[in-house]
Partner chain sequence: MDLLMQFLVGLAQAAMVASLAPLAAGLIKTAKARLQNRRGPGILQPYYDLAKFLGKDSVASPTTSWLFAAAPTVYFAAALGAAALAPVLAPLAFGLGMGFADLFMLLYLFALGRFFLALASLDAGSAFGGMGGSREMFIAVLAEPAILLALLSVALPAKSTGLAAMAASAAGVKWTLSEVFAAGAFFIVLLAETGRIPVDNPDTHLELTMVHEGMILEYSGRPLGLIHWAVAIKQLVMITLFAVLFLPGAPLSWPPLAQAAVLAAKVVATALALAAAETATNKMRLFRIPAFMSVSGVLALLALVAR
Amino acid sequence: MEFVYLYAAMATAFVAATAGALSLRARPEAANRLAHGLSALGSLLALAGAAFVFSAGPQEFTLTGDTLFGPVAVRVDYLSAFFLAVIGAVGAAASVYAIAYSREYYGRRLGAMAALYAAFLLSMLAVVTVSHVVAFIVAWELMTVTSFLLVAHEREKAASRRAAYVYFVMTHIGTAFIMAAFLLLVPPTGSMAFADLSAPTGWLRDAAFLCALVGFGTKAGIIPLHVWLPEAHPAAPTHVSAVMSGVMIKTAIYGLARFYLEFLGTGPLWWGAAVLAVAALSSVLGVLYALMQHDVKRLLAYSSVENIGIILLGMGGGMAFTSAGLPGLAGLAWAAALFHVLNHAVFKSLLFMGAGAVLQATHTRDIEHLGGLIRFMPYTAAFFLAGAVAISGLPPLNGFVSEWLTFQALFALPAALAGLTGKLTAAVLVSLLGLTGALAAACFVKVFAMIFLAKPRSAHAAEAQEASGLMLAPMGFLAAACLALGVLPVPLLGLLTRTVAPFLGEAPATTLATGDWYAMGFKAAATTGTMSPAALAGLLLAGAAAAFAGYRLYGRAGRTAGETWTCGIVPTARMEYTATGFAEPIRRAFRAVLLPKPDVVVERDPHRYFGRRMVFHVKITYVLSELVYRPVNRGAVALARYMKRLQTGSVQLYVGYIMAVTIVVLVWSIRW
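Take the sequence just shown and give its structure alone, in the form predicted alone.
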């Protein structure tokens, strides 16, 4: 089969899903099964397309004839194929999950939601495959509009409307910068084909770099452009949140990679330094804000900001190595970044699906009102635990591998930044990445403990039931993927080597993934490193087996069940450790950044010997929102109100405005 037919079949599946969902909107069950089933099929075809490219080489074909902006082509090289695979894998899992999860939307515009979901997936696939500026912008806007409508699906809720508004405004600011970046690359011939774009020289090249960073960084959710992300992800239906957080923000990483690897090429050292600075800020602040959240979907959204920071640490390191003429180390850093792209897509989608199963069973996202769900939802708990271990960067799951590679790249940073500056920068970045990993582990210990352990803290949690098989199956697939990518990363490293080699030269192909099937390794300049995740997993299994054997041989037979001794009082859920209490030490340690404002409400009883009821709240100050976005918002509203005074409805006054402006322009033009 030729690639063009595979691509056409994929697009047809998504178009049929959209049309079918709209035509069957009066029959929600049929619309649900048809649209999400075809979406799963289209995603699997995308995965097959990626496999085709990696086996047969890059593919290209003309999508349209000569248009106003020239012919539009589809070009799928290894970089596009990698992102095609990421979207296809997560899209297939999320679509199967959606068949069961969307049942609660029967009678609540399910047909429109399913149609938008299919169009959303198709738009993302178009973004990473078209090779024409106008077609890219159209696909990018289609992705934005469909995701905006999905965020606003429950528009009867004020929070959803606000989230959609913030998302719409921020993402269009980003689009404006992306368009500016592309316009700086368009050659004098006016050709919009990617192959004809050329980087300008001088300050215009730096301007293109900054426009791309701001434009795509807004969609990726880097700090300080992240404000839409913690609002939009909780507002969208959970399977959409999984795709938005796991995949959609990665299209921005694709855009940055395409710009910095292909369009702009090797840049000055400060480009890499700028990306590293943004990455460090996003990773540390992202995980700190995640740790302070009680809304599980909002927490996961902030965690995405942190992981985008980790990805950018690899990309920034790669740019620094490239500018220093070290393609081997650049390949290592870029491979670490792309490895984490796939890892984050897998475990973040898994965690969102687990959160959705909990939300559907308990009707709350507040982890303070959960607890004890491991007894009622054991499979969901097991899969969520796999995602939590993976995102914490613990072996033997996949997050450990990509973070290990990122560490190795940062350790070698002095090779690109000579002198004391390079050593200090590398030390600071390695320390911040270590701090990020530790805080992420604390964050997900809190999440898992508050949701699944101890006693239920609400009636809804006590009555929860396990998710359906159609929701558990994709979660199980993603959990297995976390384990497989963690234990056997070498085949993926081989694909990543082929992905980055065309942009960096042949050196990365001979220095990455040189280990055997059970061990990965690299050799770049004077730097070498090897690690065997499979051996590590074997050691962990051997330790567990030894502990089990010791328990069987010398452990006590039988067990005693009973309540914890609490001075004669039967413990209740109100006596459990809370999420607020868990985060208290970290909140105190980082109070200079988080600026917590505690609020204690004491309700006294008239009788002096009776107890008091105390309610404790703590408010975290989001410095960037308070210092930047709110003042800008207030200024824009004030300016709009002032300008509104000009709208008097008087035609004579409007003519007067025009005459005044005309006179000013005439005076200016003749330089009086």
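Residue numbers count along the first chain shown, from 1. These figures come from a predicted structure and were not determined experimentally. The term rigid core refers to the maximal set of C-alpha atoms that superpose within 1.5 Å between the two forms. Compared with the form predicted together with its partner chain:
The rigid-part assignment between these two forms places Gly372 and Pro200 together. Rotation of the smaller rigid segment with respect to the larger between these two forms, from C-alpha superposition: 14°.
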Contents of the next structure:
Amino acid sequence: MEFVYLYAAMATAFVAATAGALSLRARPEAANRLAHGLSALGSLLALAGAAFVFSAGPQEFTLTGDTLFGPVAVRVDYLSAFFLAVIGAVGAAASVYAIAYSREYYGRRLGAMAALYAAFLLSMLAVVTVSHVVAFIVAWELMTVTSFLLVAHEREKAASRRAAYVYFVMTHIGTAFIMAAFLLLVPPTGSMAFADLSAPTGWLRDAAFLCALVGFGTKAGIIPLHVWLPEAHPAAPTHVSAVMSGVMIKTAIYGLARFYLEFLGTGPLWWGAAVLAVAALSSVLGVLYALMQHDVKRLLAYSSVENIGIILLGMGGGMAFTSAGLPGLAGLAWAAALFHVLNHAVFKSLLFMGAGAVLQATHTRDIEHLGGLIRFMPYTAAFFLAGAVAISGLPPLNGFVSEWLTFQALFALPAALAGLTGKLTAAVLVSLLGLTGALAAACFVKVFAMIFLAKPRSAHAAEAQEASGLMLAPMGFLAAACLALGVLPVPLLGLLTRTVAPFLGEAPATTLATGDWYAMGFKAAATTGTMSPAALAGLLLAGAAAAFAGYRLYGRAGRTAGETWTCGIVPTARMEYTATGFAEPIRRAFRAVLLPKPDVVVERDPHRYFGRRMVFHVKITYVLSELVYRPVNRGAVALARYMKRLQTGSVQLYVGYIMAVTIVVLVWSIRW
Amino acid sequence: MDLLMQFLVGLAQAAMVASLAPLAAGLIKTAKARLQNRRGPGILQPYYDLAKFLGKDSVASPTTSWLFAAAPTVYFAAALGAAALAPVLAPLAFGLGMGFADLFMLLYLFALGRFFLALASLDAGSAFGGMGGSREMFIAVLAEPAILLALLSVALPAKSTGLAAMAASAAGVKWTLSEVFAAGAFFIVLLAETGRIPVDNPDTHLELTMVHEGMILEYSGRPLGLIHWAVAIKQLVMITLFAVLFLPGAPLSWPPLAQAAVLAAKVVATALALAAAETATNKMRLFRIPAFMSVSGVLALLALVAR
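Next block: the form predicted together with its partner chain, after the form predicted alone:
Let us now look at the entire complex, which starts with that chain.
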């Protein structure tokens, strides 16, 4: 079978989904089933397309004849195929989930939502497959517009409108930089096909690097360009949040990878250093802010900032190794980054789906008002736990594998940076990644415990019902993927080495996998590392079996029920530790960054000592918003106010302006 | 077959560490009592305690879920896995033990156990457990970068994060100022990770010191015994890491039996040093721990610079 038919079938499925949803908008049930079913089908076809490319080699075909900008081609190499697979896998799961989840939206423009969702998925698939500058920008903007409209879907809420506005502004600044980056690469012939692009020389090349970093970094949500992300991701309907956080921000990673691996080629060492610096900042600050949130979807959005940071740690390492002429280690670092791309897509969409199930059952996103749901929603709880363990980077799930690879890449940095600088950089970055992991663990202990454990803290939580099977099935699939990728990562690692090998000159494939099914490892530039996730899982199983056998060997011991001891009072949910309290020590330790402002409201009348009510609230200051965005915003407004003087409303004056400019231009041209 | 062999050796090592762990705990307790002019319990007391706990019925709150019941097993399994990975046998005969045992694997196994125990601490719904869990995660956040920095001061010269390679490199190293800094750095995180004064107090669960003991307040009977055992295993693994990677050892040319004797002597010496450290200091305020941990980080960085 030809690849082009597969691609056409995929696109047709999504287009049909969009058209169907729009034409059936009067009948929400039918629109829902048709659009989301077709979206799931299209996602599976994308997955099949990726599998086709990995088995039959890169594919290319022209999409259009000669246009104004030359012929537009679709090219799916291994890098595109990898992202195609990521989008396909998560898209399929999210579409199935959406069938059940969107029932909530029957009275609220479901047809438009489902149509936009299908168009959104298609635009992402186009972004990672087209190989033409103009087509890429068009697909990119289609992705932006559809996701903007989805963020603004609940336009009755002021918060949603604001989130959508911030998203729109930020993402357009990003697009401007992406266009600039691309235009710097267009050769004198003016050809806009990816194959013809060539890197400029000198400072223009550095400018292209920075433009790509800023442009795609805005979409990826790296700090300090992340401001839109914690607003927009929670505002969208949950299955859209899952796709935005799990997959859409990865299209920016695709763009960066395309630029840094293919277009710009080997750069100076400071490129890698710059990416590493931004990455370290994003990962630590992202998770710190996540830890301070009580809105579960907002928390997950901040955690995406952290994970993008971890991905960029791998990419920055890869760039540094390329500059130092170490393709083997560069392969390791890039493979680590791409592995984390897939892992984050899997567990973040799983966590968003879990949060959506909780939201639908309890109608609250504030974890301070939840609790005890492990009883009422046992499957959701189990799947969410799998996601929480995976995102904390704990074995034997997939997060650990990609973090291990990133650790190894950072550990090998002294090979690229000789002397003390290399050692200290490696030591500091490794310990910062360790800090990030520990903070993520604290964060997800907090989230899981507050939502699912102990007693319900509100009536909403106490009346929760388990989510429907159509929502649980995709969550179960993603949780199983977390386990499978964590225990047997070696085949995927093989695919990833094949993915990055063509860009690095020398094939790192022989150095990156040990060839054993159970162990992953590498050997490059006098550094080696080996790790066996399967053996790690085996050890855990053996340990659990030993504990269990110990229980049994000792004979049966009874287990009686006894109420939790709370100093003689009947325990209630009000005595439980709160999310605010749980994060308090960390908030205090990092107060230099977080600048917390506690606010205590006490109603103590009529008696001095027996207050009626006490509310404790902490406000976190977002230093970067204060330092960067507020001054820029203020400056822009002041400038606009100043410029307004030019605009008097008098036509004569405007004609005068035009004349003045014309005279200046004429005088300027006479000089030559 | 190679994997199976390594796996079985690792399990044998885990069994050895697990059976010796209460002895190490008893040694520290007895030494501490002597240093404080008390008679204290016998050195085998932890074994009697374990036997008693494991034979008892347990009480669980009706508020708790299956996670509360499963957490001690996960915690124990993680500690046992770490014991299988630790370079205990590696210094005796290189190549024996887990060739792929890696320091990140070891640390993340501990993190896995801690994750589940912290969750369980919040499951019973009392403020005490939550306080313990919150503080445990806080200390872990502070200790994690410090412990990585300290271990990197050995791993970077060894050019590998493999524990066997690190042990091999550490055995051949000459004892200089940089090694003293590195040892100091790891000793501080050893105090934190084993829950000792000045970071935590392993002997009480009063509110002021409510960290690890506060976290497991709701456990009783068998699950509690399992947790205590796992804590002892983790403690012995950390002590062994310190002894193998940071203390001067016997030359590699010595026969295995002599190597084993030297390792045992180093472990005993470390245990005694822990008892002495605990006697000589006071429990620190919780919010002074960041400064304490940064001392460790600075020492580790100095060790790297000096090398």
